[in-house]
Structure formats: C-alpha cells, structure tokens
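A single chain comes next, written as structure tokens; it is the form predicted alone.
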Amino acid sequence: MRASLIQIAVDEGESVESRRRRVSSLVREQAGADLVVLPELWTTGAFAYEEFGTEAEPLEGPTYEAMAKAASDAGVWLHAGSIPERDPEGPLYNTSLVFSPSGDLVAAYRKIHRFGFDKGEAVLMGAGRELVTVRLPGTTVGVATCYDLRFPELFRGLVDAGAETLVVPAGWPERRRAHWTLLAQARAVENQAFVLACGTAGTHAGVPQAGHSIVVDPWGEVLAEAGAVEEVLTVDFDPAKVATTREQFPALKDRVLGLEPPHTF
C-alpha cells in the first residue's frame, strides 16, 4: 500500500480559496497512491483561533467540494485532514473528512479532545462524541485529530472496533516536536498498528509548527519521517504485517485492564 502525507505549509498572507486551489493541486499530484492525507486545519491554521468563526463553512462547504473532486480527480482514498465545521444547529467542531477514491464522503470525525486548557479551540469548538474507523482495500483507518494523539484510551477503542492502520492529522507546534515522534511511536507499539502522523510546516498565528510528518510501523519502527518545511512524504507499507506482529507478539490478547466495568468499594 502506498500513502502520501502531504505536509501543508500554512502561512500569513495566503487566502483559505488559494490554499484551497494549491492544496487541491497536490492531491492530484499523488495519483498512484492509495491514500493521501492532509494536515489537521490546513485551510486556516490550527493557532489561528480568530479566523476559527470566519473561515467556518458547512460539511458539504468549499473545502468539501475541493476534495472530493480532487479526491476522484486522482482516483485515491483522502484523508482531508480537517477544517472548523459550522453546524447549524450548534457549536463549531474540528472536523476530519475521509473521501473514496469515487469522491464520496464516507467519514467525517469530529475531534474528541480540544486542545486549550479552557483557551483557543477548547472554548470555541464542541467535542466529538464518536470513534470513526473506515475500511479502505486492505486495511481498516482509525481516525484520529491531533492532541487526541495524547490519550491512548482513544487509540485502543479504535483498535477494538479493528483498526489496523491509525491516521492522525495536525498542527502540531515545534517546541513540542520531541512529544510528536514518541507519541506517534508509542501508539504504534502498544496498538500493534500503523500509525500515519501528518502535521503542518510554517507558522501559525506566530507559532511556529513541527513538520516532522512521520510514518511508524507496528514494532515502532519509523519507514519514513519529513523535515520541517513543506514536502510531500510518500511510504510503501504492508498491511498484513499488523496481523503478522498481533500474531508473532499477541500482546493485546493478554489485556486486563478496561475489558470489564470497574468496581466502586
């Protein structure tokens, strides 16, 4: 299976419909992939908390639109990493698209964890409520946003509900890179899976981001890993040797904790 992890740089001075053209422009450029991702808030920025509320736009807005027919323009499966969704009957969510290679949308995940400590994204968008998974040929995606990188409880759910290969888009800032690779590899090991980090390159709202998009695979081996400008990472990998390391190393069949409810005393 080949994957792209197109790591956008978002920086001041281009307006959300250019990116959105440039953008649309990579993905094209990945035809022969099987799967392409994009960063997490690549239309506005993930630090850019002001432009949240004004760049906002429906599921099915623009950037819907851009991607699917990208998407089917290059006959791949896309992860469109995630845009500030307006619902109309509530809050703003950080929410990620998955498109078919046909350029249907079949998952969109509103992120679980806000990232803030009671600022930013934790105060202006509402919560996700829902683990997604999508079966793609091959392999079954878990759907991950950024920070949610953080909590593990997260990632087993979706290894419980047979996710194979984990895909984590975000804007992850460069004082904190270090967390980044290990987070990324830690997930990996413990969930005997694949995981696909792609994050951003360039500045933020001042803030400047990572890069580093990384791909780790089930015994925590990193295939590939970006720098820190804009680049396009592409990795062969097999899927079979998730199955391969559950049987060879079957940790996950020796869990305890979290299989039944806990007792109060």
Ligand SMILES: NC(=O)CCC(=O)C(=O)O
Contents of the next structure:
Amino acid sequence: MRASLIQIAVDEGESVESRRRRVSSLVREQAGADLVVLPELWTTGAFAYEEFGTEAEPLEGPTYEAMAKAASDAGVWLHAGSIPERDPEGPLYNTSLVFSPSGDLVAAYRKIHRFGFDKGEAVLMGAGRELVTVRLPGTTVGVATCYDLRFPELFRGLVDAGAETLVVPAGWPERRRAHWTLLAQARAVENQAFVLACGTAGTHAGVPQAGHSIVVDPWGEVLAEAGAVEEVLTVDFDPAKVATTREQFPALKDRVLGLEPPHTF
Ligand SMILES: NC(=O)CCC(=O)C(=O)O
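Other form of same protein, the form predicted together with the ligand, not the form predicted alone:
Following is the full complex, with the preceding chain placed first.
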C-alpha cells in the first residue's frame, strides 16, 4: 500500500482560497498512491483561533467540494485533514473528512479532545463524541486528530473497533516536537498498528509548526519521517504486518479488562 502524507506549509501570507487551490493540485499529483493524508485545519492553521469563525464552512462547503474533486481526479482514498466545520444547529467543530477514490465522502470525524485548556480550540469548538473507523481495501483505518494523540484510550477504542492503521492529521507546534515523535511511536507500539501522522509546516499565529510528519510500523520502527518544511512524504507499507505482529507478539491478547476498583491502603 502506498501512502502520501502532504505536509502543508500553513503561513499567514497565503489566502485560504489560494492554499485550497494549491493543496488540490498537490493531491492530484499523488495519482498512483492508494491513500493521501493532509494535516489538521490546513485552511486556517490550527492555532489561528481568530480565523476559525470567519473561515468556518458547512460540512459540504468549499473545502469538501475541492477535496472530493481532487480525490476523484487522482483516484485515491483521501483523508483530507480537518476543517473548521460550522454546524447550522450547533457549535463549530474540528472535523476531518475522508473521501473514496470516486470522490464520495465516506467518513467525517469531529475531534474529541480539543486543545487549549481554557482558550483557543477548547472554548471555540465543540467536542466530538464518536470514534470513527473506515474500511479501505486491505486495512481498516482509525482516525484521530492532533491533541487526541495524547489520549491512548481513544486509540485503544479504535483498535477494539478493528483499526489496523491509525491516521492522525495534526497542526503540532515545533516547541513540542519531541512529544509528537514519541507519542506517534508509542501509539504504534501499544496498539500494534501503523501510525500515519501528518503535520503542518510554516508559521501561523506566531506558532512555528513542527513538520516532521511520520509513518511508524506496528513494531515501532519509523518507516519515513519528513523534515521541517513543506514536503510530500511517500511510503510503501504492507498492511499484513499488523496481523503478523499481533500473532508473533500477542500482547494485545494479554489485556486484563474489568479490574476491581483501586484498593487504597
Ligand atoms: N492542534 C492541536 O491539537 C495541538 C496539540 C498540541 O500542541 C499538543 O498536544 O502539544
């Protein structure tokens, strides 16, 4: 299976419309890949809080239209990263979109863990409540977004739902790049799954982005890692390695569930 992670530079000098056109072209150039992955909130930037409201779009808005067309033009499965979604009956959401090679929307995932503690995304957006997996030929993909990477129970839920490949679009800052790499490897090892984590490059809202998109195999080996600037990271991987890893080192089968409540002495 060939995956291309497009690590987009999200800088303030470029308009959303221009970036959308540029990203559409980049997706089209990936014809021949099986799966293409884009980062989190690449239209605005994950830290450009002031733009969430002004650039929010309905689920089937301009980014949906552009990405559906780009996926079908390229004939690829496209995890189009996330958009600030305006729900006509609710708050904004940080929503990921997944398209089939014919350009049909096959999944939408509203980010569950919002970043910012008492500001930013955490107060400007609503929280999703549903885990999402998508059946692709050869592998079941579980989706999560950026800050979700810090919450192992979400990923274990995806594995329990059949996920073998974990796809994580992000807008991760340079300041915490060490956490990004470590957490991507940890989620791969503990879940014996591939992790495809696609971040942004550039600087927006004064926050330099980490880049360093990464693909990790179920044994925790880094198959490919991007640098700091905009780049397409292409990797070939064998989804069957999930089953062999889980058979040969069956740690997932040793889980002990339903423990008694803690005993405090
Ligand atoms: N956009 C995000 O979710 C940022 C997450 C982050 O910076 C962190 O977890 O650290």
